[in-house]
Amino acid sequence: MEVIICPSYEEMSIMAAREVASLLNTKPNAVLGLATGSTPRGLYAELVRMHKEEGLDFSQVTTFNLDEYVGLPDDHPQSYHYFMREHLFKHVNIPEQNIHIPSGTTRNHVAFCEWYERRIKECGGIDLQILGIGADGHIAFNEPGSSLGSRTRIKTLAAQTIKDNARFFEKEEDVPIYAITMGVGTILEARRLLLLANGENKAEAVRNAIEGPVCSMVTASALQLHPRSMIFLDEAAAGKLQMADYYKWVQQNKPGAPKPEV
């Protein structure tokens, strides 16, 4: 696990941003993993950019989101669909028919997570999954208690999401109370993770997936299993780290970082 500290929200967001633009330009037909929320907003505004001013090329890639609630159309102002078109993909050349994201009106549930499952396979698997972090430490929507092996599955939202995500609707009430969501599992399978955090309210999460130990009561631990595993926090998110000057020590001193005039 590899955890990279950022001055700030903006930082972490460009240098994030430019993990995933030097594996499209090594691997133009990559298969990116996408997160939506909050967090994420900064990178994918990072990689807009670079389409625009730098002509990053999107028009192999193939993409797979990590959840959606159910019972949004794809038109609903704060269903995933909605934010992914807004805040990328209309922004991009990514061919509409390269775009996954689960389907929050399904009539067969099981079945059509059945099918994402499948679908990841014959895309021959991510190469590189963005994640957030909830603030009691779930990635996707794999709340507190989830099985670390999970595959793809509806899910039923713990209160605390449901009250972290009402700012986002009119009232608290309007939240969906169950999500379709990639498994920990099912996540763990990407070639490589990147995981996002930012701010105060993120740094007990942070702490407890980075430092903590391996369990399913935070699900973003899961991350110190992986091989290849990214941590890219802002300074604020950085803030409970016991170690967080050995990692910017590590990233101070890594072979070809720049090193300070004498």
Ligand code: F6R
Given for the second form:
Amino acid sequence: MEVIICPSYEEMSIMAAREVASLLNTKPNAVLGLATGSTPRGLYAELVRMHKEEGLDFSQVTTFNLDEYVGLPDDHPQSYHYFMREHLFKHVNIPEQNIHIPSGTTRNHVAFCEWYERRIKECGGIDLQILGIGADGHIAFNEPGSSLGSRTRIKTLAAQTIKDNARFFEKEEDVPIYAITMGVGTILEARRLLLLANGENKAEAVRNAIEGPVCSMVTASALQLHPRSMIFLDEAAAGKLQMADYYKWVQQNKPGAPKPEV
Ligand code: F6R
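Mind giving me the form predicted together with this ligand, seeing as the form predicted alone was just shown?
Up next: the whole complex, starting with the chain shown before.
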């Protein structure tokens, strides 16, 4: 696990966007796994900027989103379909047919989830999966207690997540209680994982995920099992890490990193 502590949310977003851009520059037809929520907004904004100002090309990219609320149609302002359109898709050139987001309105969840898993495989697997982390340590909607081998399925949200996400809705009762989500096992099959976290309210979840035991109570801890994961944090989210100084030292002394001028 590579832990990168950034001075601010803005720098974290830019550094993470550079990872995505460098993948697209070496593999223009990459398959990206995408997350929603407030955390990756800055990353998407930077990708949009790179597309508009630097010609970053998405014309061969395929995407798979992690999750969607059950019961929300695509055009609902709180749906993840809507979020992705507003923050990324309508600003870049990803072909419509290459975009995959779990359906919030399917009537056959089991068949849909099986198709989603199959589709990821048909497209060659996910090259780079972007992730956020919930205050309870979840990735996607894999709430505490989710199997670390879980696959795409319908999942009941935890009370904490409903509370956290109520800020996007008029009232807490409007937050759907079910979501379709990729499983932890699905996520771990991506070739690379890139998790972002900012803010003090994520500090405990971040510490548990990075420095705690691997366990289903903190599904983000499964990243410890992945050979190529990067975790981008701002200072506040890194605030409870025991080894923060070491992670910074590693970044400053990366083999091949330019030495500061004396
Ligand atoms: C969303 C997702 C969730 C969020 C997490 C953090 O697609 O997968 O796991 O990443 O709930 O949400 P924010 O970024 O809003 O704090």
